[in-house]
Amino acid sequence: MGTTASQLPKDLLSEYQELTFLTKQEILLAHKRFTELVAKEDRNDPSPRVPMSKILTLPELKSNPFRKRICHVFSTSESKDGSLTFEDFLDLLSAFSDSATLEIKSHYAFRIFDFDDDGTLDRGDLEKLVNCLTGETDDTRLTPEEMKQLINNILEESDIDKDGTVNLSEFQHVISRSPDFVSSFKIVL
């Protein structure tokens, strides 16, 4: 019986506890919430995928400006559609849990902010990041001049090797000096 059985097998539960930053109760709740999202016709599938559109209905993700990027980063789907298996869902919750380390959280934050998935945060990624945070309405969008100045300031502060991009180690260096990052980078079911 797969992971969508009404009860999670004890051996799998123990394995998930060892491989994540989640408690037994958190894993069981995650399993319940994931199972509720699985389409009826997929309930007998041993490893069903939940489409991104359904994952995004979770109240914990609904208002997150990076919700689609989060799904894409944690999805193991070969079609890159942002759909999640239960194990993908656990990985997501684990990285966003209170118990996850600064290194894990900053690694996933970097991947979420790296919109073009090229391993660096360039001007395009930084602009998309700022737009996600400020909203993309006419009232909240920065002017081109404000955007350019803000990105210049970000690069001035973060781009240690002065190559015009922020790599993972530069990003982690900046994050290590941000005391609120760990407590704010979380999703709790």
Given for the second form:
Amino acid sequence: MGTTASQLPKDLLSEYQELTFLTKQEILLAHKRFTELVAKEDRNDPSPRVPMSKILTLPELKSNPFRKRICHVFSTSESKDGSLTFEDFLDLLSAFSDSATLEIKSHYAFRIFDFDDDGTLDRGDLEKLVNCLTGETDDTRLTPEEMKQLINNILEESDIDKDGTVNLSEFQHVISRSPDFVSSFKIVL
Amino acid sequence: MSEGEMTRLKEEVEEKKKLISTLRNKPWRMRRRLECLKDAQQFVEKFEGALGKGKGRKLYAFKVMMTKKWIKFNRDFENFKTACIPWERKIKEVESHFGSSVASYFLFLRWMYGMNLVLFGFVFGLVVIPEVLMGLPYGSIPRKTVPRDEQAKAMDFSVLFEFGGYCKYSFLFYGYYNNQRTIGLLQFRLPLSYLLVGVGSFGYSLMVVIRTMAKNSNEGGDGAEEGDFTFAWKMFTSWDYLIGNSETADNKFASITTSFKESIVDEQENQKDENIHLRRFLRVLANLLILCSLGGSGYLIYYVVKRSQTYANMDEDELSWFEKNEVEFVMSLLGLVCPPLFETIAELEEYHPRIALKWQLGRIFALFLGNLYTFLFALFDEVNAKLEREETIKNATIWAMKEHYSNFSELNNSTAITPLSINPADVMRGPCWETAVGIEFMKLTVSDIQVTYLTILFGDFLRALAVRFLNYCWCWDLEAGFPSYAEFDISGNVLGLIFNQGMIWMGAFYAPGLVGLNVLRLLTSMYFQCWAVMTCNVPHERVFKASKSNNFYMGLLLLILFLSMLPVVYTIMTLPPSFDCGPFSGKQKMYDVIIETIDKDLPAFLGTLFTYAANPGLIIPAVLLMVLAIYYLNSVSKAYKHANNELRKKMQMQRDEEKNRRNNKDSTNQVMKDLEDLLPKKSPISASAKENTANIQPLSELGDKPSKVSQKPGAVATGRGVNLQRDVSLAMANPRMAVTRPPGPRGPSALPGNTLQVPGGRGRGRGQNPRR
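Requested next: the structure of the form predicted together with the partner chain (the form predicted on its own having been shown above).
Full assembly next; the chain just shown is listed first.
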């Protein structure tokens, strides 16, 4: 890159504009927020990596029940620790931006919900999903019978080939018919 | 390079370009996309130069350069447009605290502000500025001067606040504009411009509203039925990722849990009808009560407007402030008091909350509409009264003029008569009903603004202060119980905004300054309400989804647009304009301006064209044609809906068949079952092919599936594999030899004269030939 890490070179900026759904201002804002998170000793690193604990301090992600999964899905680190480089961060913002297509969003939503990363949403994934959505405290959680009933209902609705799991195409089939998905699956810096 | 190579290369370059433009749609990692982009760009650059050889080289290179510049320009323009949108930060803050439904109100407000800004631009640029710059100044002609008897009080604040005095005779109202056909050096035709701007603002608003509605309905998803995927949607789409505040997040968790529990237990609201007669009676009673209150409010408005007419005839000093502003006060009060009244009455009805909300919105809509139209009818009475008075004054002025001329010729004994030179302030003036109507609308808008702001201040802010500070010394917990902090009333605010816009549309023709006032109002509203919502409101307990209601509110706006267009069009077409004020004074009807323009300014043939076009003989067939087109489009759309439903049913049936097949239940369709048994299963085709060649002993395998499974090559070892293998072995029970070997070549069976060979040809590929 040749320049200091605090400034985004122009050609890279235009390439990022080409490759993501973000506008120039959004990319520059993302760069600013990202460099604020970078640790002081990594400042001169050409492509610094921010650990997951710092990413989770962002106000946009702080209250999200899926924040850890989001970091894991977009992270390219070999050690699978959920840390993000700037390009991963841009990927994240692009998938969650207003102009991203339904296919991209549903693809990433599937990967976020797939807690065990096996390519399908099985009962365990769905259970963890429901627990994330109903909060941490005990009085908001569902009883085991309610949970079983709920998951049965969901599989009944979305599992077309009746193999007990929801795969990517079944998930996309369900999601594409929802009118709320695109407008709620949004994060803006 | 040969032609073929050139075209192939061109195709590849086009492909690479397409790849570049769709790269952002691919869910790859950024690194991979960057590399792919660089490769594709290099390829394109390398070969685009090569392609440019030959005759059209310079043109091709030019085209390429222009396309690149155009793409860059587009991107920069998009960036610029996004940068121009105001209040993004504010709305985002509200969104993260309150969720997307409250934010949708502010997005709507911002959209309204944009539309009003454009309307203001039209009115200001095409009507106000020309008159102010190029028309006659204040005080030169009677219509622009304050009459002598009002001049003493014309500068008083109370008079100005009522839009009397100098306000009334300024560019804010209809009466100020002169009826000169052309003004200034540029020969600007002001009356024509006034009329066209008035009509054009409706046209522009209509276009904008319909375009937004179309855009909203496009985002509505594939249109599955509501009940299809309730649980799956609740799971996958209920979380609002814009929430950035932990308190809101907790609320959202609670509401999601409640909605899960509700759907699991399956409609607790569906009570067994204990007493259906009582419920019906209560509902009828509730509707009666509400109809009564609607009627009562309509009558109250009518009565108050009538009273204000009698007040107008009395001397101003004897009236208190209340009596002078009675109409606006009553209307705003009704708008404040009635909706909660409707809500309390609606508790008798015991509907499901969503249905109850729809009824409530419908009733508030009826209330506002009824009030507005009663107000208008009362106003029309006033206008008619003014028109009658105008007749007498007109006659009086004409008589006075004749008097002056006869006196003049008598005294001076000459035929050259100089016109009467009176100070414009002393000339006898007609009542100018258009300005009066404009003033009424202005006052209504101002009182509406006052009421809204005061409600927010007292209803929300003071309440929040009281709850916060009195909580220290109060017996019960004010924050948890009554009254607690207020929630932001989305539907009330949106309806208020829509009705305010309806009033603006109605009044803008008579008071060009009204649009400017509205722009100011929306601007201050945005800041004030953002502050109020962040300071005094708490997030909703039950968080509603904003998506489907967007088009509902747009539909309401469209309806209001049509309803506000009616009075204005009626005035333009039927009522005669005042004889001494406004840009249409002196004409019989307001649209005469257009006829005058066609006669004088446009070339002759256009005039004859318009006369032909206005012929009833042409208009009636045109209207019939449009009716036929509507009928045709309606039937086509019904046919599409029907086809859609059929397709959906087919998909549903296929899904059910798949489910049945996978669960090995008996298919309802016996033919399908036989067919399925014959055909190879779709997943383990390769496995079954291997099995066929290796071991063909169908019937014995039914009993010992697991052992056979482990021996077969390529057997799937997971749990899923067992099922599949079972399916395969079941299918193996049927003789498969006939199908897996391809049928033998047909031979020359089709040729005549070769009948002897037919049996032989057919028999080669098959084990049994029934013909033989």
